[in-house]
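This document opens with one chain alone, in C-alpha cells, the form predicted on its own.
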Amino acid sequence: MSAVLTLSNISKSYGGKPAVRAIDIAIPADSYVSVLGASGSGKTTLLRLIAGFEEPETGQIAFDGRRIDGTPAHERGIGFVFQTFALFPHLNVRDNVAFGLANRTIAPVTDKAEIDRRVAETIAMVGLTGLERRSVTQISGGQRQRVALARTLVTEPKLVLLDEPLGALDAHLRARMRDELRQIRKSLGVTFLHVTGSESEALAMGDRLIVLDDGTIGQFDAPKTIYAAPASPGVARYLNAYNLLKGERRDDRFVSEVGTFPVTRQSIKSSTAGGVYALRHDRIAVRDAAAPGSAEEIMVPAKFIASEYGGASVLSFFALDNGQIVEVEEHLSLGAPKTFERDARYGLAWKPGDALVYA
C-alpha cells in the first residue's frame, strides 16, 4: 500500500526539551491510523507538525508526493478535526461546514450552487440532515463533534488529523462515534490520522497504532500484534494491560523480588530499558493460597486489596510481598467473577509461556 504521509528525521523541542525526536514513518493511504501515548509522550506535538501549526527543527514531511515542512497550514491541503471542534458560534451548522468551502485561500468555491450540493452530501453523511439550520450552540455535544467532522470533509481532504476528538464526549457518545468515524472514513477512502491518550480507543479504532514513547515511535503495526506482543516495556506500559515486574534475566530464568522464573525462548524481547518481566492482566489465575503449585505454572504469593466493576470484565488489585500492585483481569463472558476476601492471602499463577522478558 502506498504512503500518502512521510516523516523523515522529524524533531521538534521546546526550551531545550525535546517534544519528538527522530521520527521516521510513513502513514499508508485510505487507512485509518491510532496514535497513542501518555501526556507529554509527543502526540499533540507530532499532529502538529504535520497540519503546519509548528515547524520541525530537523527532517522533512512529504504528504500526496510533495514536500510540505515549511508550507504554511492553509495551503497543505490537510483537515483538522480539534478537540474543542472550534466551531463559529455565530454561525449555524450549514454556514459553519460551508465556511471552509468559500473561504480557503487555494480554490475557493463561488458556486452557490456547488456549495449548497456539497455542503447537503456532507452533512447527511454525518448524520445531520434537518439541523442545516440550528445555532451550533443549541446542538449536542455529539453534533458539535459531526459538525467539525463535516467542515473538515467538505474540503475532500486526503489525510485528516483528529486531535482527541472524543475526549469532549460523555462514554455513551464516545461509543457510538467511534464506529460513525470508522464507517465514514471508510466510505470517503480517505486516511484518519486520530491521536488519543485512550488505550482501548486507539485498539479499537485504527486500522495501525503508533505508540509514541518519550518522543519517539515505540512500535507501529496492527492493533493486536501489538497488544499481544508490545516491542517495549513503555508500549506495554501505555497499553495499560501488563503487570511490569522488574529484575534481571539470567540464562533461562528471570530474578526479580518476588521470585525467580522460567524463561522460555519465544518470551525474549530485546530492550534497552532493563530487566522487565511483563504479564498481562488477563493472563493470571488467582488460586488458593494453599492450592499446590502446578508443574507447568509459576505461582507467586499474594494479599487482596480490592476489585473493580468495569461492565464486561472485573479488575482485582493484589499486592506482592514486596509491596508491588498486580492486577487480574477477569472476562465475565467466561463465567461469574470470583469474590475475594479483603487482605486475605492468594496465589497468582501463569504460565511462563504468557510472560514476556525484556532483556
The other form holds:
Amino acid sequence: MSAVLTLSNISKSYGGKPAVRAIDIAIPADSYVSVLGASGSGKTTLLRLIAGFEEPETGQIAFDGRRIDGTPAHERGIGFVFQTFALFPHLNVRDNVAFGLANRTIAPVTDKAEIDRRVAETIAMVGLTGLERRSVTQISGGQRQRVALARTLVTEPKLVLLDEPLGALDAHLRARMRDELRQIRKSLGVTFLHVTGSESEALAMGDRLIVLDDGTIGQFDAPKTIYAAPASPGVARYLNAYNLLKGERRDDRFVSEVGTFPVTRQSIKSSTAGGVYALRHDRIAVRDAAAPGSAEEIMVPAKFIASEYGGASVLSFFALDNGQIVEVEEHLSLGAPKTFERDARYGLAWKPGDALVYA
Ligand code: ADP
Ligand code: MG
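Let's see the other form, the form predicted in complex with ligand ADP, since the form predicted on its own is already up.
All chains and molecules follow, beginning with the one already shown.
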C-alpha cells in the first residue's frame, strides 16, 4: 500500500515539555486510520503539525509526494474537522459549505454553476439536502457536524484530519455517525485520520489504529491485532479491556502480590522493566470460592463489589486480596449472566495461555 502521508522524526514541545516525540509513521492512502490516546497524549498536537497550524522542531512531513513542513496550512490541501465544528454563525448551511470552495488558495472555484453543483453534491452526500437555506444556528448538533464535514469534503482533500469529531454528539447520534463517516470515506477513496479518546470508537472505525502513548507511537496496526496483543502495558491500558497486575517474572513463573502464576512461552510479549501481567476482561471466569482448582486453570480469590449492565455484556468488579479491582466481562450472547452476592468471595479463574506477560 502506498503512503499518502509520511512523518519522519517529528517532534514538538511546549515550554520545554515534549508533546510529540520523534514520531515516524507512514499513513496508507485510501484508508481509515484512528488515533487513540489519553487526554494530553499529543493527539491534537499531532494533527495540528500535519495541518500546518504548528511547525515541528525536528523532522519532515511528506504529503502526496511532496514535502509540506514549512508550507502554510492553507496551501497544504489537507482538510481539518474540528471538535467544535467552527462554522460561520451568520451563514446558512449552503454558504458555510460553499465558503471553503470559493476561498481556498489552491485552485479556488469561482464558476457559479460549478460551485452550485459541487456544493449540492456534497450536501447530499452528508444527508443535508433540504436544509440548504437554514441558519447553522437553527439545526441540531448532528446536523452541524455534517455541515463541518461537508465544508471540508467539498474541497476534495486527499487527507482529512478529524479531531474528536463525534465528541459533542449524544450516544445515539455518535453510533450512527460512525457508520456514515466510514461509508463517506470509502465512497470518496480519501484518507481519514480520526482522533478519538474513545477506545470503542477507535477500534470500530479504523482500518488501522495508532495508539499514542505520551507523545510516542505505542503501536500502529490493525485494531484486531492491537486488541489481541497490545505491544506494551501502556497500550493495553488505553484499550480499557485488560486488568494489569504488577509483579515480576522468575523464569516460568510470574510472581504477583496475589499469587504466583505459571507463564507459557507464547504469553511473553516484551521484556520491559517493571513486570506487568495483563488479563483481558472477557478471559476470566467466575467460580465458587470452594471450587476445586484444576491443572489447566489459575484461580485467585476475590470479593464481589458490583456489576454494570451494558447493551451486550455485563461488567463485574471484584476486589483481590491486595485491594486491586479486577473487571470481568461476560457477553450476554453466551447466556443469562450469573448474579453474584455483594461482598461474597468467589474464585477468578483463567487459562495461563490467555494472559499476556510484560516482564
Ligand atoms: P490531546 O489532544 O491528546 O489531549 P494535546 O496534543 O492537546 O493532547 O496536548 C499534548 C500536551 O501538550 C499536553 O501536555 C498539553 O498540555 C500540551 N499542549 C498542547 N497545546 C499546547 C499549547 N498551545 N501550549 C502549551 N502546551 C500545550
Ligand atoms: Mg485533543
